[in-house]
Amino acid sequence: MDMTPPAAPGQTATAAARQAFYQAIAAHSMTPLWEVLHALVPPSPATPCQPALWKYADVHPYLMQSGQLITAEEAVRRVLILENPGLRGQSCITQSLYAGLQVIMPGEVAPSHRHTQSALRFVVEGHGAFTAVDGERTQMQDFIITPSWTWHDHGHLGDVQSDAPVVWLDGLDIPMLRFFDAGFAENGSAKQQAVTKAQGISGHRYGANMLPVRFDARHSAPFGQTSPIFSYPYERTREALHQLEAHADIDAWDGVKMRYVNPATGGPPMPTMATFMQRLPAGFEGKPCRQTDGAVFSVVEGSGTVEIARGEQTWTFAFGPRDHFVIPSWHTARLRSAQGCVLFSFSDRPVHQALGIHREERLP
């Protein structure tokens, strides 16, 4: 039995009123703030995004399948999207990140293309395979930059017979350029570019704490405000994280965290996305904190786990080398490991902070 005492005879009136005004501004593509006011401004975050773990022994199956199914050439990249469980059909794992495994099987090349998107690229199995990037070739070994607009084409010169796939973690600001409308790409007219450059020439002269002495950041296409060195090796970044392990302080939250830069600049290596190695101590109990950046996480060794809560749902999920985890906008996450790790990530973080809208809690 209803129990709804009846509406007064006045509100009925109003009711029906309002309704009426709606429907004729809807007629002029109109609509009342008043009725979604606290939906665009809540007084907190409100992501639809979830936080998801996806793991590799479960992933790599499904890899290796793709590369028996369609060559590299005739998808142009084969990559299996990471899709967030609140975005799916998107293409995203946030709303403004998009992150894919992508794999290269010996004997194969991605052809050069370019496009408006900034990209990275982190290997999590495998070798031998190369990323040409402006006339310049690297061994895809770690963390690699390809800058917005600038030519690349990946290959493996492995032997069909005996050589093993190599796969990557892709990292794109497309959701992000897509809510801009500012997405732009072209095909390169040949299957490779031409290599002008000898290799590691990008390292040598931007990688050394020095910059040619008339370097401009500001007039250095084809760069932009993207990071001049496209390859940064995993092995110095390693020795600094365990230097600093074991003579400096630990951070609480973080443990030992340190940010990738544009030499040039001191800022992120791409205008709309930092990148991020972590090393948690064995041992570690992380306390929780949460940021407006939401952040994808590739595991590079070692194990542990992530507690993510929002409200009165948690997740906890172990992770173990090459799985990959995403923690969304405003989720409070705690890490913790104990036998120790190291964890690569990316976030939109530059773009909260050049807006003046990033925001941190760091929680007892």
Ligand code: GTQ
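Everything numeric in this text was worked out from a predicted model, so none of it was measured. Definition used throughout: the rigid core is the maximal C-alpha set that superposes within 1.5 Å between two forms. Numbering follows the first chain given and starts at 1. What changes on going to the form predicted in complex with the ligand:
- The Cα position of Ala17 differs by 2 Å or more between the two forms after fitting on the rigid core.
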Contents of the next structure:
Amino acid sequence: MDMTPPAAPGQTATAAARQAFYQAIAAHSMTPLWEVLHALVPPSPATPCQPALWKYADVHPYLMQSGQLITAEEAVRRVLILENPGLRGQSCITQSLYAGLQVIMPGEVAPSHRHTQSALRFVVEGHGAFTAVDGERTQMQDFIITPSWTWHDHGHLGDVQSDAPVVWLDGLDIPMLRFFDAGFAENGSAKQQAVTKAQGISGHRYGANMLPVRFDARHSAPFGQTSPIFSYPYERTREALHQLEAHADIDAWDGVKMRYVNPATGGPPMPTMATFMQRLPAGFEGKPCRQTDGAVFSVVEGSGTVEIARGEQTWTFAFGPRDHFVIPSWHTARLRSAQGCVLFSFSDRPVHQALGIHREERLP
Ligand code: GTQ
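Previous: the form predicted on its own; requested now: the form predicted in complex with the ligand:
Next comes the full complex, and the chain you just saw is listed first.
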């Protein structure tokens, strides 16, 4: 049977011959490069990811409603995914990163499981929750990490009547592991893992500017390439940023921006995700910059604006505490703050750097 479509009026014989050829090779699972080459190797990143802002005032009522709809135990993880408007249906905030807001009510448990995806938690509101990693509990506050393939469960010890829910931002490398087809997961046999270690012990062992005397980052690190401390208290971060703002140079693009480290290596806390905290002084008018790593922001304190531009398009978002926004790859961003602010952010920068493809451009 001749599958050749009839030539449209004006279609040249050449074009018709090409279409026929494409159809013929399609039956053999082949396709011509020359029709897609420009899109495959674009002159600069052409991401479908869009700049987006989630105002906490809009998000919060739905988070609370979700708490009435389903228990943490039934949901396993009661999370509203922050899904990029340019990537609907893909459960991601950038092409490589997942973000969601997780809610746990007083008395609830999010049951134990483990997966090869790495997770970061950044607490947005509430207190009284904990997370347990590899037999050690830590308070779910400030910035917490869950290393790849470690058992973890979350719980809220507060009183059902008098205490508030705890909400945190989950940042995971889910899309990256999906891309590499490297995802494994298991549910724990018990709802909550046995607590086998003293609370805070990993912080004492690895987080006091010291390491155990025979520690070797390649052989005795408890979580491989992931940081051996999984709690990074904000109080210390805040004080460092505050002192640097008062007594050191302010970067014209970033304000005072620091990256979190794995104290055993000086590298990022997790191999796939970098995490940052930055302070913009009052009156800060940042210069524009862009980088290949798309980044997700959680506003900690204060307010400001971010102006994001790509080609002819510009987005301006006004942000305040607990708002979240995303700056996609190679979009120019400019931060401003009249009253001063503190921003937590994360990106896939370590992967770009490991592969030698990270680019950053700081514009005048
Ligand atoms: O807390 O383990 O938002 O496994 C998505 C997947 C959180 C978690 C998420 C997860 C978790």
